[in-house]
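A lone chain, given as structure tokens: the form predicted alone.
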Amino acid sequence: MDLLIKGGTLITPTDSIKADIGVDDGKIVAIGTDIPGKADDVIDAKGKYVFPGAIDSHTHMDMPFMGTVTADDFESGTTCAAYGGVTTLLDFAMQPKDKDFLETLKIWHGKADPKAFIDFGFHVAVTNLTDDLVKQIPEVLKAGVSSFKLFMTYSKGGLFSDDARIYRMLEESKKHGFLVQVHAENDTVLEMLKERYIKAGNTSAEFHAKSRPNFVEAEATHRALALAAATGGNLYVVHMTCMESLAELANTKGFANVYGETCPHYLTLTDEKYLSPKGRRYIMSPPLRSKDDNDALWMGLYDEILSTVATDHCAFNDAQKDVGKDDFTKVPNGAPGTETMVPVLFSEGVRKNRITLNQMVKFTSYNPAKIFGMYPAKGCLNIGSDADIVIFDPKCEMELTAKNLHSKSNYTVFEGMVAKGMPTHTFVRGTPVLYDRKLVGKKGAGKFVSRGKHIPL
């Protein structure tokens, strides 16, 4: 065997179970205690927890927006996955107006492909959907991608999908299984929220948040979700913030194949962020809200109503979130997440009994790798699939500070907390990338994931 990982908890959706776990080629061999044969490589986990890898569904590396370009690219934001306990992630790849949705996926595999420390996958952000491009999906899904996101939002961002390219799209999902993904805001509401605001005088980073109200997602949640049910597609609704929205999605999870995702910030910041002097630092879309949504959404995640947790990784740094000091409009929307998302949940989730270690795993591994068409291969640990491993330590502390992360953005939104529990190994098809948390992978390792089709939960 190349890898043997002696003494350490081993965490699945359902159960806690000591064992060790052996690795050879890249796949899980062995599970059990006193698995013969000798290892070249033996680790003591003995007091950690053992994990399959962490799947950070929604990232934006290397991404021009908002006349910028994300601050991480594959290389940094790759490397703050490995950090994180993140194994594989799925970025979005931006349809140009001018591209199709295969010349988009070689622009991805170009940034991607020779920089990436860890395995990932593609989106297709659709900005432009035509006869032809509806013709291309199922080469797209040989392709090895097999999901599509269409933004409810961002018309003068040339992002925005009217009502009837969603239901055009969901058809299609019915018919060829792939999945719809939704970021849900009402467009004309915000922007004339957005504009009465300035018009006012009212410039700063909480005009953010007072332009996109509860109301503004909940009712485009609303009818993603109607348009769901009407079409019997699939449809996975992105970075769902508020207790409103929730609703939405408990009411409908019951006669449609319906998701929702939420991140690390919403479960844990509040609105209150952007009073501080460096307000834009937490300016994305849709906006940090009150600490009611936050215990909302943590009870939607024990009650299983949202299926995943992922992090919209959208990494800028102050000089680019600078641009907007005298207007809230220009500021980039987003913030790094990938490198925090599994020490946040631990720590403010798992350790205040606010969601169990086994749904941890089961929202960071097992339904994203179902749900995005990785399952068996990702997101869990058995034997014959892929040794994507992560050792973690439970004891082990660290302040989550800029200084002490690895991405482009000289900051965290979660500046100060301490992180109670951090990864110290991570494995990439029994290759470590992060050992006793020094990086050791090389750039360019990491594999593009070929997905089949959605598999419901």
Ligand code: URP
The other form holds:
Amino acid sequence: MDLLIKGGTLITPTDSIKADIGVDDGKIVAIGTDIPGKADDVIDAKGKYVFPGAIDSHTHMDMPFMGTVTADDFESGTTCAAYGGVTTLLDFAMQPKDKDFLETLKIWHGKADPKAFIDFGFHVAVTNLTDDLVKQIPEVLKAGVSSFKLFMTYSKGGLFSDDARIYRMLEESKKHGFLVQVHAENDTVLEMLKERYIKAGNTSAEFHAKSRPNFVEAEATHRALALAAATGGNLYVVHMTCMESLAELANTKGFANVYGETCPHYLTLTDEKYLSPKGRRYIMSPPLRSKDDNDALWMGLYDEILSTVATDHCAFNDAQKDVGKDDFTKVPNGAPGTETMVPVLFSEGVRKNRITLNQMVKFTSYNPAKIFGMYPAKGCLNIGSDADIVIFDPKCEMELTAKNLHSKSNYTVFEGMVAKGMPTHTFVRGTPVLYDRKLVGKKGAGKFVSRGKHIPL
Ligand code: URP
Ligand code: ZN
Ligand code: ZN
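How about the form predicted in complex with this ligand, since we already have the form predicted alone?
And the full complex, kicking off with our chain again.
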């Protein structure tokens, strides 16, 4: 055996079990208390949790966006991921307007294949859906990509898809068994509000949030859900932030195949951040909301109306953000997050009894593995599954501050928060990438995950 992790508590979506776990040739080969045979490496995990590696199903590495390129590429971004207990990330391959889907995936393989420390897959972020591209979908599925994102906003950045295109993709998703993701915000209303604020001289970060109020997100969420129900397609609403959107999702869940994702920052931070001198750091879309919305999202997780937590890791540094110092509409939208997802969820969610530890594993590993067609190779601690394993020490404390983290961004939105519990070891297919909190993995060792069809939960 290559590896034996002894004496830890294995966490699955349903159970917490004291057991050892054996790994050989990249796979989990044994689970039990007296596993026979010798191992090259034996780790004592007494007092620690053993999770299936987290899957961050929402990242933007090395992505051209709003006149700049995100600060983390696949080298720094997957380094962050490894430190954060993430063993697979799914990144958005942004379609250049003049390229087809397969060409887009080739560009993203060029960015990721030589650099990734952990496993990765892609979603196609569709910017220019045509009849010819619809015909290309079966080839995209054969290429191991079974999810497509459409933006209901960003018309100014050329990313917008209209309702008919979303309807069309949802029809196709039913036919072929893939997943349609939407970024749900009402584009024309928010663009009108942005213009109104700027014209009135209201140019600072707080007006980013004011121009994108809850109803802007909830209305678009409702529309996307209605289209999913009408077509019978498979819909996943990314980065949900507020109680009104959550209510829309809850209303539709009983009769349509629909899923919702939220992110750690929407669970823990509020729009007061926009009032600080560093308010630009928190400009992301949709924006941060109120404490009541934070609470509603935790409840949405606990009740399992929401299905996943992912990060929307879209890192920029202050210099990039400062381009919009006199005009919030010019600030590149996004923030880093993949390194802090598990520690924040554990500290703010599990420790504060907002979700259970088993649910945390469900939202960050099991559910994304199923929804995105990777189960049971990923997302569980089953015999025969990839040995994507995290050892997590609930006693290890770390201040979440840029100098302790590994993003090329010079800040974290969680600046100053103390994480009470950190991953100490991250194994990808049995190979250590993080060992005793030291990066030991190899750049380029992460493999592309060829995903199958969407598996309904
Ligand atoms: O502000 C955000 N969310 N930036 C990343 C792009 C997106 O909309 O997901
Ligand atoms: Zn988005
Ligand atoms: Zn995103």
